[in-house]
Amino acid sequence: MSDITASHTLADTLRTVAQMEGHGEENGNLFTELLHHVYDSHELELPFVGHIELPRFEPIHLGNLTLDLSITKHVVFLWLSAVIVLLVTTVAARMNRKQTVPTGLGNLVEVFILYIRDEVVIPNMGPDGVRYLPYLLTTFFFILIMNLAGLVPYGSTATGNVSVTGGLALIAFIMIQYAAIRSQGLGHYLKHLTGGVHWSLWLIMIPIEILGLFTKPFALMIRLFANMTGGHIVIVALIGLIFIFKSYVITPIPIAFVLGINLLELFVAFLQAYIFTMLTSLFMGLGMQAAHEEGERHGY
């Protein structure tokens, strides 16, 4: 079953409404038709072209595990977002290298870079955290572009797919542990899993500490997925009011609310990219600060 996703846009919704009005009862269940736009799919819908079928591959069976590596709409927009991030940052870097005072795109990108460095990385991780700035900047811009892609007509929000947010959370988990081990050393890192309690309590404390390591990235995964999906579900519900009341009289009210939700989604796209980056840097900083506290305790 496909994951519920945030591929829905205002233009998509209105287009679906028009199709449903033209076909009447042939479209079956109202909400089934509307929710079609918040599911992942194996086809792209392009203006003046129509529907394009994406390649499908035979599933890979590994014991009881089945992996379907077929290309879906979210995969396409995930790749597209990666290409956009690469192109924009490369062009901005070249522009800033040639100009003493950044202007245009170079200036815009530099604003985000300086903000993430000065207001997110250094306060949460200290000066040593600057070495992780490239990873955190890549995370921020990548999530931001994926979020914004769903607000474009015919677009799709890949971060509305729990598999995508799960992948981002897995990378964040690896970076969080790497930063802690690099700062504390492997021995102190493993010792920290005991919680500093008597050895007789290790059987209880160690599983709890290990579970705590996974709850942080799990929260990152669900928060991003839920926030990028919720707004689109609200849009579907508001458009559905037109058909529930079966009257054009109330149409301006849902449409006005839908426009408001779309503007709110624009703000949420930036907010969620910031929150994911900020919390990742915070979790990395906690492990790094533990090393500094241990050093101060021993007087070095």
Contents of the next structure:
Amino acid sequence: MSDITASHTLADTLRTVAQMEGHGEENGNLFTELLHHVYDSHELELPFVGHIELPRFEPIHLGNLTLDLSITKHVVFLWLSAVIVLLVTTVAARMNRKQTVPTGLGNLVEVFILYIRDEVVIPNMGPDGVRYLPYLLTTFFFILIMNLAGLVPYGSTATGNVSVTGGLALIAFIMIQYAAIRSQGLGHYLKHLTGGVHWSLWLIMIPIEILGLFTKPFALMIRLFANMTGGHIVIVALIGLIFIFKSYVITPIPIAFVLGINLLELFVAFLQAYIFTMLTSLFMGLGMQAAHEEGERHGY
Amino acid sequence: MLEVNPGLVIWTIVTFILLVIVLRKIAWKPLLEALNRREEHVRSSLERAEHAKQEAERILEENRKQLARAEAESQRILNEGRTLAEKLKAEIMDKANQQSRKVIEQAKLEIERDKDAALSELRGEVVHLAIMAAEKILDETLDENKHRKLIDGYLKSLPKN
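Since the one above is the form predicted alone, can you give the form predicted in complex with its partner chain too?
Full assembly next; the chain just shown is listed first.
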């Protein structure tokens, strides 16, 4: 769960405090309780309606892997974001098809498309990169909307969950390898894994290179997750200050800070969507460039 | 917080792949097409404008050249006319001068001739008158021939005019 407009969190926190007093619990539990806003859960909070229990499915067992495909809160926001992206871009597409000079939403969407095409994809991947533009554009808009969804009252940031960023990073990993193999050929791609060193060093080099393939998407996963979660935790901590001091007199101070952090989060939502897209494009571009730079030592 | 829920990973991947497939068809393709079409339109418009500008410049240059040529031509004609007039004037003046000189010359000659004639006539008359006067005074004491010789000799000793 997550974010956390001040009023929403306050209501929740007050409930938590009431519970705490009832059970005579310690102050430390306040934070664990508040942090649950950042976690995934099986219930959805809606304005006026209250809590809605989401459907739980029986976990599927595949060998020793347990798959729980229940529709959790983050799955709901994943889908909600997908639908918003779909609506916004479809409307923009319809608008831009009709008018020669784009206005309003069509123009807004086009600004991002143009930036990603001309400042991210073409400089990093060359003109061939336009082929991967649909993938990268989807990545950008999907992550952006998921990030922003957490800033809305009752909203939740799906990208503040490692499983979601992990899924996105897994796709990025596949796309990076696909782009490299497609432009270099499989033989060349495998040769690249030897790092271009003497064969006697291959035993050391190949595991390092293979590890290197995984570190890039792994970094993508952790970066997005940590950035989207961090801001929320800071907000939780600042709101928590009110209850630590047990006085509403200091309320304006944490609220002012929370406002600042919220504005920062708004910026970070855009920044992280851009960084994820930019780095994916850069890693794909490195694999594609290696095809042109014969004999040159490994790009990364 | 860091535990991975495989179900959520699967949902993410499925959602994302579906989103890519759908968006590619109904959003990115028309959006990118519209973008490319507009860029093409802008490029061709600029090219056309550049073309038109060049054309206009060419025509302007041509006009300027033509104007310069016409000016030079008119200057030439004017100069030609002027020199022609100058020449004509000189010729006419020359001719007139010559004419007038000739007329003056002729007039002079005529005057000279008339003067000579008048003088010789006057001389004859004077001789005659003198003889007559002398005859009257001397009353035939001398013959006419002797007198004439005498007076002629005297007249000859006089300055010419």
